[in-house]
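Have a look below at one chain only, the form predicted on its own, in structure tokens format.
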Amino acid sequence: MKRTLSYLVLLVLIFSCTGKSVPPTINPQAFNKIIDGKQVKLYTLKNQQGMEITVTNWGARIVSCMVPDKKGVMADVVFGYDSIDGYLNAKENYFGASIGRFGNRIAKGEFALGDIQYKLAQNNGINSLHGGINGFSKKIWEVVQKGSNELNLKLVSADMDEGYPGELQVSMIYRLTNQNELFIQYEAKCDKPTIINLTNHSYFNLHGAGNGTILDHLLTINADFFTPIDSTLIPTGEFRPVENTPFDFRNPTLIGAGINSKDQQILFGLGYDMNYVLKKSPDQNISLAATVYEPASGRLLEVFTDQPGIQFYSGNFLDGIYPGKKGKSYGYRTGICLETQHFPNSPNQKNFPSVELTPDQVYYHTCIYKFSVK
């Protein structure tokens, strides 16, 4: 028993001090399907420090992320299932998911272009929800692997797709870096005049996932106002100050502190689900927007973008019936999300960032997510 411990700790030394990942508990042919006539895959990529995440095809989505505590131990970072199926059959929490061709929530599903009214669906009570009932998080996209640690992603959305107007092509690139960052870009084109709001729906929990809530994490967020919502979840189309109120986290702040204040903002989302105003460098195109530290680990989390806004939720409407990884629940305010994105129902916002895209133009969006320990 003692000489097994020992080899234990021995391997766990070694892992450590050479910086090599202890490979995932993923089958990559648990994720071999053919839905709709498409092949779905799960795709691996690793850096030089030992850091691996897996990607399947079927949403583009982040199955998992190995990263390292400040011991050198990996752990897995985000939520996901063990196979294909698991996503199929459990409620859609977008783990992981690639969200379009509108991230976050547009009131009643409607929007004008011009003249034009357009009619989404209504999937999220009376407002439409992160693309709709078949959003990009359950299309099927076209990838080619660059080396180790590049996957390119294409996928192209018809006319009205779930009501969008114009053929969209959307390209994606997942790059993970020696420096343990995961660049996330997006590009965009389409034939009409479209909207577009594009973002990542990873859960993170640095305690690694399913490994209990996330209310011990220190979070920081790099914006001065908040967009508040009304009871449907909705902006209402103010600018409100974080000053003196539980949505001020531009310091490091115990993300438990204000979650169960009476604060009616905190009601409505039954804890955090909000959009910041990101404070932007005008000589910076990409700048730091938030970070997210769990002490017992030494896990820390940095998130970059060149989008003006980011969402925090906080896992508010998880409730761990669907096992997770390696069996694991997924329950109440156990993951947070940061989604880069424009602010959510845009559209129907005029003194919001406009989420218009022309024939004219090209869609860009670049988020960043930095893992290290301190």
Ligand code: BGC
Given for the second form:
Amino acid sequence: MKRTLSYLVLLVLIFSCTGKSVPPTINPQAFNKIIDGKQVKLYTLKNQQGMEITVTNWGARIVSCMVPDKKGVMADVVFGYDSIDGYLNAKENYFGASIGRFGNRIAKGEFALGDIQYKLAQNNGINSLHGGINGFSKKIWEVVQKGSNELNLKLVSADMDEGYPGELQVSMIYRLTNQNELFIQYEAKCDKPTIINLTNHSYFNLHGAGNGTILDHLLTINADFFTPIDSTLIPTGEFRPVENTPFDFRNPTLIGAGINSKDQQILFGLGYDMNYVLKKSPDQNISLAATVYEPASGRLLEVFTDQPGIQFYSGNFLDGIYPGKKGKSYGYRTGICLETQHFPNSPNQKNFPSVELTPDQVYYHTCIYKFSVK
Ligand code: BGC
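Alongside the form predicted on its own that was just displayed, please also present the structure of the form predicted together with the ligand.
Next comes the full complex, this chain leading.
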């Protein structure tokens, strides 16, 4: 309590001395907690441009991300809570979370590897979503190394954790460069054949989190095809051209323009909630997948990845009930997620790129969120 008070006094002092409207960053003390005998904390990464990111090892989550606008004014552009208790008490929306073992849905929580049938927790109607009930987003990751602009985390997921076979060893890195890029890199190894699809579930609003909807953001997605879904949001296996649909973001397009269309796919998702098949030439390893631009602030977010797909989710299930950081409300369609990934339900769709991992292989995944102004 005393510490929290002195922290607040310090912030007020800084604020009044500089006279600049620097939004206060997160109080790290509010993230100190022992959960299941493990220490949860908040870690801060900074670069030479003044960009600052905080990450907690509870779910390896991005908590805040301070980015300048075209006038140099900083704003926190991701959703999150002011304290670890905020995360523990709120409805699960996966704010900033590292998702695993499997991002997005697996139909009926079932899949087979060879002759063996596996059963996962059904935590989203009849389907399994984002790794199940106690997925990686709720695990306490071990911090292996911390530098001024880099955090290395590790997680060991036991054999049959949430129903997934094999022990999985995951290492991940958050690195903030001086070019205002946030690198998120995952590496994983298993001791038995298993499946894997990790991703990051940050919600972005380039006005600043909690400052209105994302309907005025301009989006591009480098994809000619998407994977249409059924009424439970499971891909049907089809690759459908985006052309002449509200899913065409090949050129910068307002998110609000097609979000209320009567297209059956929009109706199923209650807005945008779709996996895109990213366009790649064979020699491209990491390439530009999507861009988001908010004209008033001039903030531009570019997303690069080596993954075959990206989930564009327009925050259709957000209800703003639990107040976020600084009491801000994150309501309906106020955040955009761009989750680099393998396609949902891949284990049950043989025509989708394989998500199987065997003990002789290493899983790699890079996602880069790059910020600039225009
Ligand atoms: C999914 C949505 C889901 C949301 C949960 C997204 O990745 O595509 O369907 O409701 O995560 O926050």
